[in-house]
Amino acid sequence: MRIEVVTLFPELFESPLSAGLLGKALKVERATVGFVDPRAYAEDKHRSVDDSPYGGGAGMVMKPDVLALAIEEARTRAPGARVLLLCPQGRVFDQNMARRLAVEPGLVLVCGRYEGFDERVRELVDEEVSVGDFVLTGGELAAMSIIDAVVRLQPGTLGNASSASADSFSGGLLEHPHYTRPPEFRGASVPEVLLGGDHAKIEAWRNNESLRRTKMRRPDLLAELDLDLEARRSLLSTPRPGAELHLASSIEEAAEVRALLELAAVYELQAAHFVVAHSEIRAEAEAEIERFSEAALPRPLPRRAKAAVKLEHAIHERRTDRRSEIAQASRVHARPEDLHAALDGARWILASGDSGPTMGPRALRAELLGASAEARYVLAWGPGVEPKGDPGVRLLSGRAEQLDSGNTGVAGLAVRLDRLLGEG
């Protein structure tokens, strides 16, 4: 691969490109890096590459004429290269982009300085790229990051061919933890599974740890992944990080209590709250909560939605040890006002209804998993439980028409939870 960097400061690259694996790769020409200085194309005696902006304002703007000539020279040196303009307004560079760029015949990286580029320069490039939502004094550090990420993916750069495939983000997840000698360090031991020599168990442990670490540190990544059933079960078996999530529902039959508690248990919700107007049904509901903590096995959920069928399977595959804890925290309320007082200060999520502000399940899931432990959310299900004057956020599926197409009762709630917390 041939990489040409359009920069006013080629000397900044000397040390980074000569050290470590990157330096070795360039030395044996896994890739080659050259530089084009726009000052070489300035025609005035001061070799000016910038000028004051039209319309006034702070800073100086890089001139389009010298940059155009420098970019054209770089294209000549690297035929077929993809030209990238490095600027904060571009698409954020990530591992997927690194893999895509690594198979290009060449790259031209255009580094800015001063206040930025003349707008007409953007017409001369193939793509605009940023390395993050922050501003640097120039594009050189961004160019170094891209060079390193792309060159390390060239065949032969890494000593172990499987290293790149195991990197963080390579499969959409963060990488699993690593350990080496000594086996114990300051009271912390290497996990026993890594010392046993069972490669199948080690691989399973690494996969589970990768999922767990991603869930804890970058839950936003999970929202974009199409995980298989085994991965979903693994996620269900790990503690759910982030905020407390309560379930609040109005019910008309005490029999609904058990099924709703099962949902709360499987998705590791904090508690379930029920609004029951009739005193006799309220007493039956309280009895159901008490029996729930004593039950050895869960009952099946209604089979009225695809998500409910999946969820029933998940429940019977995994017994939860939080049944007693959830039952103790769950409550039956006579009025919505009592429910609101018990959950004062929480943010409300409305799982049904067809009006008000909305949030897609992926965005809401990322918010829930990434929220602090002090935050508290309430998923409201059924009419009349949400606070008046506080419409909350309405949870929508990817296909809005499915919201009110017969998915009612417990099965309907299973659909929403399935989409929100990863089982759908």
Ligand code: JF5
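Positions refer to the first chain, counted from 1. Just so we're on the same page, rigid core means the largest C-alpha set that superposes within 1.5 Å between forms. Just so it is clear, the structure is predicted and the values come from calculations on it, not from any experiment. First, how it differs from the form predicted together with the ligand.
Core-superposed comparison between these two forms: the C-alpha position of Val121 differs by less than 2 Å. Relative to the superposed rigid core, the position of the CA of Glu140 differs between these two forms by less than 2 Å. With the core held fixed, Ala255 shows a CA shift of 2 Å or greater between these two forms.
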The other form holds:
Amino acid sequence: MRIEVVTLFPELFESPLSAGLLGKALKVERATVGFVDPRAYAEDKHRSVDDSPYGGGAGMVMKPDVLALAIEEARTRAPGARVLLLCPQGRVFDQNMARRLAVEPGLVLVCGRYEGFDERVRELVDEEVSVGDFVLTGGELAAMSIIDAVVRLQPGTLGNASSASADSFSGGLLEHPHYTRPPEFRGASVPEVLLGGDHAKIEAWRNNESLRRTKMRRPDLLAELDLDLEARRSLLSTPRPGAELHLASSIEEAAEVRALLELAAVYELQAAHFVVAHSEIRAEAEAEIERFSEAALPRPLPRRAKAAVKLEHAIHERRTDRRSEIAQASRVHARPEDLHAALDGARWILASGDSGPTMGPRALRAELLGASAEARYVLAWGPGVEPKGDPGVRLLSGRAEQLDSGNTGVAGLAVRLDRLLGEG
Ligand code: JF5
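Please show me the structure of the same protein in the form predicted together with the ligand, now that we have looked at it in the form predicted alone.
Now the complete complex, all chains and molecules, led by this one.
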């Protein structure tokens, strides 16, 4: 593969391209990297490559004419190359893009400097690429990341041919943990399974750890995948990432308990708390919690191949376990004060109401994901359950028409829970 970089600072590339595996790959010409300096095409006596912006304002803009000549020279040197412009507005680079670019005959990487380039430069390239949502002083460091990711995928670059396919992201998942000697380091030991020689068991452990890690750290990646039943089953026994989330709701009728527990199970909450409006329904509400833990899910029908049915039953069992975990942690309270005492130290989010500082579902979801697993949050639903005078209480915001009376009862909570935790 032939790579040409259009840059005012070719010297920045010297050491990154000469060290390590990348240096070696370039030395044996798995790919070649050349440079075109736009300054060589500047025609005025100061050799200017930038100019002040039309309309005024701070900073300088790269001139389209010199960049155009530089890009044309790069295209001539690397016939058939795909031309990329590095900028924060581009599509975000990822491993799939690396794989796609790795099979091109050539690449031209155009690096901007200053505040940016004249808008008409975009017409001269095939694609705009960003390496992440941050701003660099120039495109060079972004170009180096792309060169590294693409060259390491050239055949023969990685000593061990299997290591590229075992990488993080190769199956759309993060990599499993790795260990080497010593077997005990500062009190932390190597997982037992890795010390034994059972390769099937090790493989199963690694697959499961990959799934766990991805669910905990990058749930956004999981949403993209088409997982098989085995993987889905394994995910069901992995906790939801981030902080504990409990539901707290006032109820008028015991029958609401069942539906609210169902929601808590679907969204993987840890527990549901109920405050009864009348003491007469308390015993019945407790009986509903009891019934929920008694494996009320109908077993799946044996309508498909044996292996699939076996897995469906395993998933069903795991789901049943989860329901009983939730039921065991759930409680009925006679008064709001009892609820508040039981959830002392938790951070409260109101899913209904009209007071307190509001926060959008996305920001709250990010907070839940970022919080430590020991933190406990409570999603409060219905009148009278929120703690009075807690300055940390926040209201889950939403558009007014979706948040008013049309969505009362369980359906209203379902809408809010899905906004907070759903994958859509
Ligand atoms: C650049 C104007 C280009 O900052 C970047 C960048 C960030 N992610 N990917 C690329 O490129 C340099 C800065 C300002 C154009």
